[in-house]
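Presented as structure tokens, the chain that follows is alone, the form predicted alone.
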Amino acid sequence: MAATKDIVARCEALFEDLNFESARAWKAAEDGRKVIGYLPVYVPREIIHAGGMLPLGVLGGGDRLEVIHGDAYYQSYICRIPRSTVELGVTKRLDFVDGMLFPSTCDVIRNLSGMWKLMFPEVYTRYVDVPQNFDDELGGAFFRQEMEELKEGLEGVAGRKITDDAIRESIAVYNENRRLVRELYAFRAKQPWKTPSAEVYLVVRAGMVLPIEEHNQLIRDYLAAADAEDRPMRDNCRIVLTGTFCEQPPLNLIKSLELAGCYVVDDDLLLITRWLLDDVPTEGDPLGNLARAFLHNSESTSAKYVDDEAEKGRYLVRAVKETGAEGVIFAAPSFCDPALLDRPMLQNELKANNIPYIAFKYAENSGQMQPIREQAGTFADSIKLWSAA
């Protein structure tokens, strides 16, 4: 059985590789292979996979990339992920990618999709829109048509038809991945001392660059290794981390929370891996099944339009109760409209349920973690004092 440290070391190497050598090697291994990049939140990766192509998560440059060219394309009062993504593009770190998908997240990402078309006209580029009406006959029909058009575009990149049977097979593989990620999250919620959140994040993030079948086995290996680990249990408070669904926080931020005395027992990091809450049916119309899963069986986070404002907060309260969390930490990227606009509604719901919380902002290249560690440590101490009282 592989050791935990070896699995995590491999995942960390993938995390630190801004040249995407793993994906480049996959593409070079066979003639005709294609790679389709996507930004965080949600795209139907099953359709990419069904075309024999590799879905590649492009999650910005983090704190390991100096942004020079990217700052010339965007104003300073928006989040950093579009600027670092542009930097990855113009420095040819993404020159092997055959297509780029930009999910419906905010105006910044929508505009980035248009800019990408201008910057890289030879690359298939598409903004993946999603419904804001959740009626099957309206929003469902719209989203199915959106995926049909996406499928046709991807067929042009792949040079082959993407059949319904191929999509059904891909749905089954991604169902397994979602089950494994849910199992990993449930394991962490039960025994967070055995699964540090930085490790969980690295293991899940590896799935952004690896073939999905390989990632499924990696999660299985990590779960087995973590279960066998003998790690000390500390008197940390249990918290839910939220607001981190798009621009990714520095790895040191996640580590700092645990060093400050917080076990992260749930989060909205890498939301694409848990966007759909249960298996998508593999019988019948596969695109229709994906559309209905989005409408009726996806999480009501800040990255999704919900017409019931109260539901925005209820999902967070459910996460707290289901994981036995004692508080919530709002960590939003600076200038992140979806996260920052939703925060007052979420906080009101937490107040109504007597759930303590704190909030701070970050950027993907944040370097100074001491203030965050001090704030999180004070929060953890106060929770212990309140619970003791």
Contents of the next structure:
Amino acid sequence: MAATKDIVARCEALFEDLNFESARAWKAAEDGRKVIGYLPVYVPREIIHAGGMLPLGVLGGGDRLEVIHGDAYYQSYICRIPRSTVELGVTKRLDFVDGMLFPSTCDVIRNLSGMWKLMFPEVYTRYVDVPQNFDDELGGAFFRQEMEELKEGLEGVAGRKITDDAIRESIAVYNENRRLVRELYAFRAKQPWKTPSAEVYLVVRAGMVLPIEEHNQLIRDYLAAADAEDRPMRDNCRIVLTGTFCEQPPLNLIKSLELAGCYVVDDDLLLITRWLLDDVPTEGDPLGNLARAFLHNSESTSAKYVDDEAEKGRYLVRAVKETGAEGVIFAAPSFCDPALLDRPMLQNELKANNIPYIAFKYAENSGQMQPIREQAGTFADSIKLWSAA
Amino acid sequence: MSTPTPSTEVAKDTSMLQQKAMIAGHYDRLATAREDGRKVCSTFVPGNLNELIMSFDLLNNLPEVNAIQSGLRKQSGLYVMEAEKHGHSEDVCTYVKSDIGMILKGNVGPYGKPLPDPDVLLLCYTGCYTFMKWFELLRERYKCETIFLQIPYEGDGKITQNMRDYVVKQLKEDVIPTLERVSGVKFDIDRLREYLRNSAKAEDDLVHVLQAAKTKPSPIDAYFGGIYYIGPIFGAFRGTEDAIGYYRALREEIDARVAAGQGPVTPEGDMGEEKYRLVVEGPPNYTSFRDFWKMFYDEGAVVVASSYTKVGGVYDFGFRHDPDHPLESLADYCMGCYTNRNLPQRVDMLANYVDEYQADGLLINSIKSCNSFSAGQLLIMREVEKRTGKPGAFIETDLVDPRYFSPANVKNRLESYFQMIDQKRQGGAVAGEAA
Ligand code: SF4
Ligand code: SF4
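So that was the form predicted alone. Now I'd like the form predicted together with its partner chain, please.
What follows is the entire complex, opening with the chain shown before.
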């Protein structure tokens, strides 16, 4: 059996590769293969997969990409992820990508869809609208038809029909992936010392570039290896990390939280892997099933409307209760309107439930971790004092 | 530098007096809504369904307009800071914070009278994600009924049947029944048609006024002045007889200016010689609105077309509210608002404006608050430059946060832009002579 160390090393190499060599190799392995990139938070990857194409998560450039051109496209008061994404495009690191999907996450990603059309007219580019009305006849019907049109567009790229049967099969593979990621998260919530969050992140992140079947195996291997290894348990508190659903925090930030005494037992990183909360049925109308899953059984983020006021912020409270967390860390990208506008409402709900929290901002290329480490350390100490009292 | 000729014309404009009275009357109605037994609906400017709201005898209250008014009256800075004191991030849209701060400070409206709590929030989610959070924040405070109407974005630069069906269905099955319940007024489609008919009349006149800027010299300033012209139709008056009267009077005034070969009116009277014609993209700064405007008219610069005057409806390509297709035309109206259009569409619009209005170039006023407008503007500028061959310029301010208006910087930028235009002209002239 592979050791966690080896599995994580492979994931880290994938993470650090800003040329997407593994996706390039996948494409080159067979004639006619196509790659479709997508931005956070959610797109129905099943449809891409059903067309025999590789879905590729594009999550900015992290702290390793030197942004030279990207800054000429964005004012200083706009978050980092669009500029490093543009940098990836302008420097031809995405030149093998045949299509790009920009989901309806915020105005910045929305507008980036139009920029991409202007800058890369040869690439199939689509803004993927998602429903904010959760009635089957309204938002559901709209979203189903949007997916139908997306499917037609992707058929154009793939050069073949995407059949219902193929989508059903892809749903089954992605169901397996969702089950495995949930299992990994449940494992970490129980024994966080065995699955450091930076490792969990890298393992899940590998799924942004690997074919999903390979990713499924990778998670299985990691879980088996993590279970088999003994690692020292620290006297850390347990926290839920939130606000990280789009621009990625640097890996060092995740590491710093644990070093400062906080085990991350739940988070909203790479949410696409857990967006649909349950298995999507593999019988019946596949697009209808995906639409229903989105409406009635999907994750919550700041980018999603909460139609029932009483439910506002409850998902965080539930996450805390279910994972036995003792506090919440709000980490939002600087200038991120969705996360930052939502924050006061979420914090009010936590206050009402006596759940302690701290908040800070980051950028994908933040270098200085000392202040965050200090803040998290103080938070961890105060939680320990509080629970001891 | 040209000196504007002092004039008493500003005071004499009937349209302006009319508009002042209309707005003051509206704030009066809001202030006495409770005593008068009237219910209030809060909603946003882009994609506002004023005709529908009026069909239910509801009064329309627009948080953005309150924020603008607070900005013009130099109160918004205080409100923004108040909201920040209450935990709102310095990074987010200042419109939201100005509104929240105003509420925290007692919700006294811009005319010094208290604004009523809304009975219903109609979140017509058009062209800006921040609206969703803004209404969640208001809902948390008011605990009142909230209607959510999703307006799909024109991602592919067009309105598809699916998008239209979705909006119409939401109107029929969700928005209208809820408004009936909240207001206690039965929906009457003929009443709605009547208001839509009124809207279309006013829209015709508005387009006529805005397009008058194609004349040389332009009789209007389509940005600073334009903001006054769009006030009634973007606000609480679209669909009313008042709006028809206002736009008719305005049209006549502008026609008279064209006939007399006059340029635009400024706060200091008639502008002198027209030296530069600009297209402007982006909202204005409201906290130093007069000073900002002065930087233009002092130099003889007039704005001949702007995207901000399209944010509450794009009418110049032929769209009108249509009494024969009431719900469909409300849907198309919402989806067609400027910030609901994709970037290639925005580039097309702006490049065409530069050509059709014979402008010297595109100036972008980039607003720190507003991702909806701002994300992508640097590319927009370069694309429009490329297509028109005219120089562009970029300045940065904020709508209602005075901390982000730096007069010296803005003035410098503008001056160098005007010099650039001069040089370009001389270059063009030399090339022309040489040819
Ligand atoms: S980080 Fe926030 S503001 Fe930036 S693109 Fe993502 S969701 Fe939008
Ligand atoms: S982000 Fe822009 S469009 Fe949206 S509310 Fe703020 S100022 Fe208005």
